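Below, in structure tokens: the form predicted alone, a single chain.
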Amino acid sequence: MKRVWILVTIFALVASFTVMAAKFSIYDWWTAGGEKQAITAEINYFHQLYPNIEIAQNPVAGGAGANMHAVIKSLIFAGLPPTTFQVHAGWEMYEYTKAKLLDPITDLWQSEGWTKVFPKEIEELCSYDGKFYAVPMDVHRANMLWYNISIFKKLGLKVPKTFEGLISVMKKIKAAGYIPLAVGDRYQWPAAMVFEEGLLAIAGPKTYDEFFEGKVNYSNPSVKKALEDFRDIMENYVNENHASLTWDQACGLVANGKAAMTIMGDWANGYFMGLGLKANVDYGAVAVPGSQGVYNLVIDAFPVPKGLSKIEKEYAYDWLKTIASVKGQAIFNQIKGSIPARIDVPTTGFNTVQVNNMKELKTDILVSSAVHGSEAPAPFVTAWENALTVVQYHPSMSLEQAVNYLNAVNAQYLTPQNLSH
């Protein structure tokens, strides 16, 4: 009887996906605050343009997309691909293209003239082996420090210019009874962001890139210093309950005046806006001290999976054209807190943080985030985040022991074979 019930359940699931195949089926991991509002607004705009297309949105929470990608791969391998899905441009997308799970969309890039409106570095992250496979919906900036203006004014603090100065400010904030840096690393990656952005600020963009290319490791003096500062921050200056909170809950500590700062991508901007807070009035935002002049890219993009029917592929192309349009990019990013990937979108309707980032995207050195799927392959990122967690929870481990341990992880995963694409 149990076996019969299992078979019935499987047939029911297959039947439901078969019905869904006639719809526009989209998967994303935008489930919190401003990001949920942003994707809802974009889908509503798509529905206005194509009212006869039935839309089935499937948000999957958790793990900065890791949970969702497990679902997506299962569906594609089962011959039941969604019409499209969210993916980070760069290595996260490369994993799909290497496995031949995506259809190239170079024809669409050419017919729409997108190479004239997206920066070259973003084009490269959306392409593989000379062909385009995804369309960018936004550009997020990972190397952002958010701070509670009221607390800074009350304590007479100025935003520091260096990472060393940032730690000095943390000491003063802690002495005043506030949480210096809010972190919510229930899913590990926010803590890895603290190290990643510290590495960028201390070592600079060249060494940052070389680190994730396996050319330098933690024995490099600037990388070693970034590790030392990471351990110091996580041990002495973050909220005690950080391991039980999510990134948005950590931002909430800044919003409600319990914490003075947080290091988070500019999706935090959307979170604060969703609470009704105003940039440069209630909260401030700057590049992580020491990383000024460098833009750490996080790019949400959408591809076309293999196995779609002709009508589904038409729907997918309609969606890609919508999200890449000037209006589509404005509608989504104004709410999300990010900025358009297109450089020709007017700044009208964006807040001061976004306008500044729109300007700096055109002038800064552009690098991409490893934590968020662009700079390094997923197996390394998973092992790296786990290793940083081990180091974080073993404060008795000497700095040299931590260096040796983490170097072994790099040596295992950042090999020429693993880095080839």
Second form
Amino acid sequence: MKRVWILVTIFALVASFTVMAAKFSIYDWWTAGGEKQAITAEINYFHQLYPNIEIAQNPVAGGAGANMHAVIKSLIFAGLPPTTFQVHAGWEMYEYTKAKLLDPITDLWQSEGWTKVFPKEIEELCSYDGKFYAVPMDVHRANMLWYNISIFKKLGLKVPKTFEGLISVMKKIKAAGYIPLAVGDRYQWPAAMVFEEGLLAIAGPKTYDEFFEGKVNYSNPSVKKALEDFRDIMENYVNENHASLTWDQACGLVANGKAAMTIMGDWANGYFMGLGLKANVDYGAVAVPGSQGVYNLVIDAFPVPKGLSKIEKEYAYDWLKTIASVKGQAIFNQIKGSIPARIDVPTTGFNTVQVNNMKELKTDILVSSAVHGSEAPAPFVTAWENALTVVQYHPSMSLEQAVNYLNAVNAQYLTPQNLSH
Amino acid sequence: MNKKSLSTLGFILPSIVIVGIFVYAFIAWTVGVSFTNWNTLLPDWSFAGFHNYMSLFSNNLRFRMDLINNFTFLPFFVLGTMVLGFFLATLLNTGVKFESFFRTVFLLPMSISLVVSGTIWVWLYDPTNGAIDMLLKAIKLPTINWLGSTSFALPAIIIATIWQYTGFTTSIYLAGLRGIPQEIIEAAKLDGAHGFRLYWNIIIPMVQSSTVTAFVLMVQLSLQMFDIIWVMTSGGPAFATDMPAVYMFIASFKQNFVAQGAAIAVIIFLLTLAVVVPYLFTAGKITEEEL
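Give me the form predicted together with its partner chain now, not the form predicted alone.
Complete assembly follows, chain above in first position.
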């Protein structure tokens, strides 16, 4: 009798482990207003389609995945990969594919016919060495300027067309007693975005790409100008408490009428919508002045890590099919503020900012964001962002000194060896 | 080996095994990794000699600033927590009314997670809406952009960490003060020792073991300071509050410089050892003397 009980216990233990293992566990960094609602809606939709799959959602706070990737890497090293996780297509994903930590999903791309519905550039960012490794859930645009319409009306200002014009508008706003540009760089990346989008606007997409390929550095006149403007903006035109705030708190300053503008990706759109504000009524959005006609891509994608069991892999595929479907892309992006990566999703249910971006995605020159890990490798991005804070917080450093210091950082990290993939 | 020592061994063996694996084996592993070329996501076990250490000390602005910051932070933090802790413990020891209430109040910050207290301090230090600057404004003093300035961010963090850990030193000193026999104090008073002299000649020497314990713990804590810095400034602005432990995390997990991160970990470990090992010897001596 005793032996039977021991057997039953062992069986129950083994069974419970199998049940525990067969869970759909997903990691993301969507915790701020707007983005949290969007992922919840998508997960609810997934649950409707597959009611029997048990879902464990693990959000790790810290925008731009600052903290989540540390968690994912330690899980993968420990041999406990999650079923799937959020990753930016491009370099951030190459880091995992280079280390052979992801399973190729070319079969899924082909059987679902996805090669026909996603733009070529996005396809490339999701593939590595001729194989597909991830499915895009959305397309974000990094080079966007958000402004408070009532402040602009009150001061009789027009949205500028050039970066030069943007700075002169900032001067007027400052004179009127408002914060010209809200920034929340407690985690450094939002300040780095001010430089990145300025670089794109001033130097143009070609030099922008060359800069991150290590072919051009800060000695280039237009890059130097972008650096000068970045230091000028951060010293004179941003909120005093920028180092204490996060990106969404900075957007909050625009929403409550304390600040006139902010430079942020279109996840800000989701944040404003989440507050119940209306696009083109309460807040306006344009491409960062000077970068019209260029779409700076940030693509949230989901891969399939190596080492999953058969059933987990099935769950991962179910999730990928859900997020790549027309309905799945519509549900998520309408709330998130971004636009679908599929080009065949109808525009109904999207706000004016999104409809405009959906149109421009088809016609604009596409580049990708370095701050968000698509354009350049992670070791560089971290060092580059940190180096920018050094020149930002030391106004006594001359422009020449800043250029020399930053050039040395670029030369150290943007080597052909580091850039091969 | 007799039966008694066998059973003793049986009791301590599990913890020896666990500590052996999860502490000492991993220390050895980290030391091993720090001598490899593992500076990508994927392990690379080829031998690199002292390269990871040399690169930290030769031309690494960030690591140099980390050491400067850490050794600026250390004396303020250690002295601050110890002096305040001794002062509060002395007050508590005078037999104040509602002593247990005050003891709880002083100890409470200790029980809050560093992430929570870090977030609260970020709010307090906010230059536009924070309580501290509002207070400064109210009494017509110039406000300070605490976390947004390279000169005030480190003092701001020192204040926050002293607030968090003073309760800890208070309780160490309180235990020490309670351990002083009342007769000695009475005798000293009869001999004419009062006020400062009583403290300087009798009480402070009598709580020496508390002082050593508090000192070692506080030094060790300040060499490993991470959580509260990560939450409040994540090492910024412009490395003004960056410390080796923060850099270790960034290097290992954001930049995938695993071997370099391991080298930083080993340096932190050696610095800590330099404080803890002498303590282990003196602690042993003190107990023997007391016995």
